[in-house]
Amino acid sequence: MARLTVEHVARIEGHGNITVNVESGEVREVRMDVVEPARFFESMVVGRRYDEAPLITSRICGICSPNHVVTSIKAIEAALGVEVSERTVMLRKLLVYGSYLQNHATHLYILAAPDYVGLPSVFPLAETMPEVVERALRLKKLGNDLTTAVGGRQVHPVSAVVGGFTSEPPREVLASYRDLLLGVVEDAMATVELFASFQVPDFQTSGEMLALTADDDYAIYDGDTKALDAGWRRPASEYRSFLDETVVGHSNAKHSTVGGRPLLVGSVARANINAHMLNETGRAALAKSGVTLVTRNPFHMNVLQAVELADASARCAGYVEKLLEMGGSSAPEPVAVRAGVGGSATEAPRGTLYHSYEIGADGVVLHGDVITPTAQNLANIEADMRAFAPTVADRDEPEFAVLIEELVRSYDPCLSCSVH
């Protein structure tokens, strides 16, 4: 018999408990309890002006705040019929990718890596392999700095608003980021090599996989939602027509399903659906990762985040180059307040993030709705634990615990976002 109870799982964002009970090879109980209290951000925006919603919803998470800001703004623009400039879109992509750089570096090196080198935290790793931690800090710092340059500050960006930007980086600052981004490509490729060297369990999830997809881009800012197994492609704004949320008794976070199945979002889903849209650096990183697509192994989430780091570094350098060449304005477009309903999505580091709003004729929000990546992943995390636990139930309790926690951490869960 193997019974595992972990209170306040370490090295994830937010607070959650794991309970797994396996007896004679049979799973008796599996739970991922999100014990963070519900925070009711969807209710907080009701009764507020439309332009306050992005500032409020960015507080759902300090890590994912650029993604909440951009997704919220896009949903409001859809409701009000606001079209933005190409320059604004390019700057927003840089803002989203700044979040990728800082989040992926944090997750991979600070949260996930200790699992694979037999250490309890990053601090002993900093003593034994300081060059590895320094690499992580360079990547994270660049992501933070890029977010600050484009969004006005590192956490809860303020310069991105409905219709455009209130300000943007001076030309010389923008030009400096082209070189900085190209300078960390080597760090990103070294990250791929490091995580490709780690042995991960041979395990297959049974969940559906969803990600944004587009015909001309590795979709992180815009696109339709695509289901890997079912094969359909639908407007992301219609997410309520294919995503179902259920209240579960053991957790403060809802569980999501698609077509009655649990689902997985994040780097594995994105790579499976959009690998053909990786840039040259991203394709080289994918080849270096050793992962063959399509993969159904959630433990591959880590190395595929590293692939995205490499792709993002080179891709953002290209965006900066285009911004320096293209001209145009990112100043906010005029907004004609009207009644409307709008929904939108972006790919946050952990997976697809959805926002929608109903706005009254006076510009006041009547209804708000958010579905976060972790809220989509939670049902699949539990399903994976249920399937994975019997395969490692013969291990001693410390190793059993590490493996179960590794599985959970591979999803890079943000439990604070899940109880928004």
The other form holds:
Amino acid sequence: MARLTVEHVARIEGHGNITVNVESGEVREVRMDVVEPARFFESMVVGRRYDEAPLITSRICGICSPNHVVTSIKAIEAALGVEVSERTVMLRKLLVYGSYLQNHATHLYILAAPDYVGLPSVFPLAETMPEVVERALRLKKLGNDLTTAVGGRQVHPVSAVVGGFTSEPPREVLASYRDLLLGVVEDAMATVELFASFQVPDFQTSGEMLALTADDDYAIYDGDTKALDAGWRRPASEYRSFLDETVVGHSNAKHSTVGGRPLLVGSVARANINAHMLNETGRAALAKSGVTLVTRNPFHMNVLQAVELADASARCAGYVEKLLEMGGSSAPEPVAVRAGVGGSATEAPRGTLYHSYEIGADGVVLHGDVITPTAQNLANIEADMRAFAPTVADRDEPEFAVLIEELVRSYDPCLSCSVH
Amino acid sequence: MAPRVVVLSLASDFGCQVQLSNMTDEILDVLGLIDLSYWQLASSGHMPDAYDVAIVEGAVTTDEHVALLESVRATAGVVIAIGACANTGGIPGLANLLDLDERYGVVYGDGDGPRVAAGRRAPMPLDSVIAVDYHVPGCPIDPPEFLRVLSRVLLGLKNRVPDLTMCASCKINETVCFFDRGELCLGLVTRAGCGARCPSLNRPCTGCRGIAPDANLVAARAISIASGRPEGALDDALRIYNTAKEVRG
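Same protein, different form: I have the form predicted on its own, so give me the form predicted together with the partner chain.
The next block holds the full complex; its first chain is the one shown before.
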């Protein structure tokens, strides 16, 4: 028999409780109660001017706010028919990747790693393995600094607005990031090696996998949604036609399904679907990771986030190079207010994020809709716990608990996002 | 003995806690000065029965939050409210503008909805429930300001929140006034302390630090109208961060 109740699971973003109850090999109960209170964002944007919506929805999440801002802005631009410059697109990609570097470093070192070294937090490692903590802080700091340079602040970017950017970093500041980014490739590789060295359970999820995909990039900023098993590829803006949301009693976050199946979004789905778009550094990192694609193991989310760190460091150095060469302007394009509906998606660190808005002829938001990555993952997290728990039910209690929590943390859940 | 510190969150986006974790250059020094007893975001472990300092993020939105805050107040010698949600009700406070059940319906439809959402209340700042000793406003908090406040706590100095409006900061920064270009800026009435970060990035102040105690709202409304904004535009913009305070009066 194995029972587990964890209230306010530690080292995840937001408040959630886990209940697992296995009796003589049979699962009696599995629940992930998302007790994070709803803030009702979809109702809060109604009646606000279109340009205020990104400011408001950014506050859904403090960890991936650049994603919320950029996704919201893109959806509004789609509704209003605003085309932005190539320079603006490139800067937005850097902004989103800044949050990747920051998030992946935080998730891997501060939230996930303590499980694998048997510590309550990463802080004691500052004494025993200072080089690991210093590496974590270097990666995190670079992500923060990049986000700040491009967006004006680490959390809740300031300068990204509908149509472009209100200000840009000076050329010499931008140029300095080329070397800073290339400088952390080694740290990212060491992160891959560290996480490849951690033993993870051999477990297969049964969920569908969805990620954005694009023909010209490892899709983060834009693209179509692709389903790994079903094989289809559809415009991300039509997400309501393939994602179904259900209200469940034990969670303030709704659960999502695709074609009636739970689904997984995040680094495993992205790597499975888009590995061919990884750059040279990313491919080298993947080779070091010990993961063979296609993988259905959700515990591989960690090491594949580390692979993305390596890919992103080199990729962003390339974006900086292009920005220095390309010229052009990121000043906000003029907006002609009109009635319209628009939807958009980006890949947030923990999976695909969708926003859509209906805007009235006076520029006021009539309807807003957001589906976050963790909301998409929740049904699958429960399905995974249900399938995984009996396989480790014979372990002693603390080990059972750590394994279940490790599984949940692999998804890098953001419960504030999931409820919003 | 180093003060025992807990970090707690109510309804929020965790952004201010992320900012705490973002103090990459200072975090190890800070940890050397305090006994970090509970921080759900960064460490496993249970909330202790005794502690000295509580750092609280988020708005009060449920009966559970009220009970938690009351127990925090009874236990901690010092309560620090961090971020707009905790200090003014912030963006969650916008939910005060519509009937709560109506908002619930917009999000969860007409069915029963989640059981765990029971006991919800109109979103309010911490000082609607308990006395708060130190304030770090902003959405999100500015790490240097947090460190200044934490230093005051550790040294036993009194709470001190800047009471000037943002305009003073723009003067120092030599930022051209948005009203001169016919754009509404809430810096006119918003509490200073962030160095006018947004205006210096060419974006008008959105009022995340709350209304300054000496703000002249009557004059600000007149300036807004004189600059070509419709009547009510200033108050409407202020609602994004200040609705809960406005509703409470």
